[in-house]
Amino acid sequence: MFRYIVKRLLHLIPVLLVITIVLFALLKLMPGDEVSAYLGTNSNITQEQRENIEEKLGLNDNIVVQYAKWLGRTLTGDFGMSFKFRQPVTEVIGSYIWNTFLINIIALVLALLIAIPVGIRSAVKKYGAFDNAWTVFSLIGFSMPSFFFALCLIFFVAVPFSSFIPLNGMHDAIKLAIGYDSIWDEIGDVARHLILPVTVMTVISLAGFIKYVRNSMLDVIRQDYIRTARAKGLKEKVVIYRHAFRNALIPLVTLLGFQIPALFMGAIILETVFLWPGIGNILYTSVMDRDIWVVMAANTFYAALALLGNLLADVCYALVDPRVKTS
């Protein structure tokens, strides 16, 4: 197992770079330029101050030049200055990244709790009401955007209890302004601030779940081992609980293997929307505002972390099921 990882992470070195490669020509080949969009307003100046800045910005070389700067310095862990925030880009990602985080953990957890158990039951109860009313629940979700969904909760749900539920944002401007009265508050005040991009995120997430635990456990639970287990005269949650889903595992934990980098990643939309400020923020202001140094570290780590993930989900296989074999 061990030099099946080690083999693997080996393979997914020049990977990277050719997804690094192809980020840097695509980000140089957007409108605009990096001097515009480190001056902001104040991009009234002669040519020669111009010049003067993209030298010291590193942009007065060409592209090879350029990627081939950019890269030596982010095999030592420098990512760079970003031109929004005049600080280093790895300040701006790990300022943002852990809100990302959090709001990604709490819903992908509510919605595995939710999925797992509906879709057991709905394969099982197969056609049933309960089937029917989550197959619809299901499409519906797949169907739906969630930008779409985020504006409807905030016209039915926000607005008319906008004195619980806040709009956007992660804290209450007035209580951030003036501190709070202990870490309980800030706790309680991000919480309300959850509510909505949560509950989105989790709705989204739940269609995709239910369909698959149900599509994997109707596949398993018409084995010839399921109804061996059943003449014997097993009770019958043991049979589902113990016997079909363990062997029903595999389809799930291949889409938890592409949702981990899903954690980090963000929902770049969702995040506007709600003005919450994650890792999907920044990406949006950043690529808008031309900050191509916070957007090619972004776009690296997403990359390196999908990479991971569906190692990730092959490493599973081998330990969920006995019969898949690394080598």
Contents of the next structure:
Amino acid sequence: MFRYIVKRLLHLIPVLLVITIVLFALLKLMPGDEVSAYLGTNSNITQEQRENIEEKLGLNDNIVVQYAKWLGRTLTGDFGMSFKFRQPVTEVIGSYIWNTFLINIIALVLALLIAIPVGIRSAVKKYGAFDNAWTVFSLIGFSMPSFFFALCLIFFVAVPFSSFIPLNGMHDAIKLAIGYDSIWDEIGDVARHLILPVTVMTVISLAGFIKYVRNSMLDVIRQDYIRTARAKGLKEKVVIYRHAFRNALIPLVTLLGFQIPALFMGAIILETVFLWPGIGNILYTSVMDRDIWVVMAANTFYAALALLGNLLADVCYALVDPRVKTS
Amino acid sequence: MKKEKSQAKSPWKVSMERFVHNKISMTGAILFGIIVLFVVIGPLFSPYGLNQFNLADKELPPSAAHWLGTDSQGRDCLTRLMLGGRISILVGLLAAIVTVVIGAAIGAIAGFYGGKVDNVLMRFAEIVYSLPFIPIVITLSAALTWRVPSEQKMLVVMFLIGALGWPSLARMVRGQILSLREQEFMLATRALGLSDRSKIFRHLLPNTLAFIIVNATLAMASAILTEASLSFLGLGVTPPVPTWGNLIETARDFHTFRSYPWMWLPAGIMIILTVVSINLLGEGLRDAFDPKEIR
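Let's compare: the form predicted alone is above, so bring in the form predicted in complex with its partner chain.
All chains and molecules follow, beginning with the one already shown.
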């Protein structure tokens, strides 16, 4: 097993390298010059000063050399400086990424807690009223642009109840300025800001989860050993939860591997709607401001996350299903 | 009718009959038909033009003259909604076509030749597949559409969505070709001395057509959603060309969002209805072509 994981990790390296090369080339293709991005609005400089800055930023090298330099720095953990924040990119991303994790983890746990029982019940009573209702729910969930759902929630929930549910952001601006009374006060405030974004992310991922749990249960229920279990005279509950569900979990594990990166990427648009200070929001504003090293680092993060998600799916699959050969 | 009875029905005909008798798929088809009529023919009946603005009538709520009110420049929202739908659906359709053409061709070639060709192509597919889709699309459209005029951004966006979406289709087509390749009719094509191109495109791919059509509809649904997200972020098709996505973008201005919901709410509802209808259509087609899969 250990050798399998190491082998797979080694396989990821060339793929990740190619992805960073593609990303780098794309970013260099991106118009809007970096000197202006570096200077911000204050860009009244002489030609000489401009050339100095270009030299300092290493823009005079050819693109291959620039990539090699970037790769060299990145491998030592230095992702460059952000033009906009005037901080190392690792610090910028480091200070925002946990906010993204917070939203994603809560939404993921909630979605699983709801999807598993709902999926099982839908499968057991296939085409019943319960199943049909959730099928319609899933269909709409699949078909709804997440940002539109977010806007509707803000419009129909947050605006009328704005005294309790904040419109956007992560902290109350006034409280942030005068300071929180206690740590509980702060937690409560963040929790209220979490309600809407977490609701959207949970509902959006629920659609896929429920369908997946249901279909994987349906596959298992048809198997011979389920008939055997029933023939032995086991209680239906035992058959479903002990025999069927355990085996239905296997495909669910792979789904998680794909779903975690998908959640993070879906969060990009939602973070911009809710002005949530997460990495997605940073990526978006950095793309807009041509803050290329932040864009590069954030994209590399997403790529690595997607690749690791796939790996996680395969490894977990091999762990829970002994039929899968790892050699 | 009588003549048909004596003959065996073709698989296509059987599938089509199954499709027509399926309530779900017909609901999808009819709903989609109505939406297409609404966006294609609707504007012809509108007394207002796409960019015909009248600042005296700006920000009017829905009324008899303007069924969905007017926007911040006094343009008729219903007219823009219908014309925006044309672009949104067109982008979705074209993106799906790009996905299908690339995906089917690469999948078929990889599956047919096998060996090294297969290895290289599938590795390539794997890399494109592991590109983080939304971040890349955001980065790329910012890079590619910088100085592109509004009308042409549409083409860039659809090509981008299609060019990143093909790997999963390519994998599935490859799998199908791998099994079809071993069947007897392929022996016959070899006996006839047909060229590889004819074998792939005239004999193998048509056998996966049902499968490709189903995937094309689902690809179209997701392309419409992607275009909407991009345009909403201001990175897709930009005004003055309206799309459902950039109509919702007006809601990014808080005052518009709060006070003039008629400017952005209908576009979102149209997206949901369209994507729901296409998804129903896709599911119906899947059931029609492959009755084994009872889901």
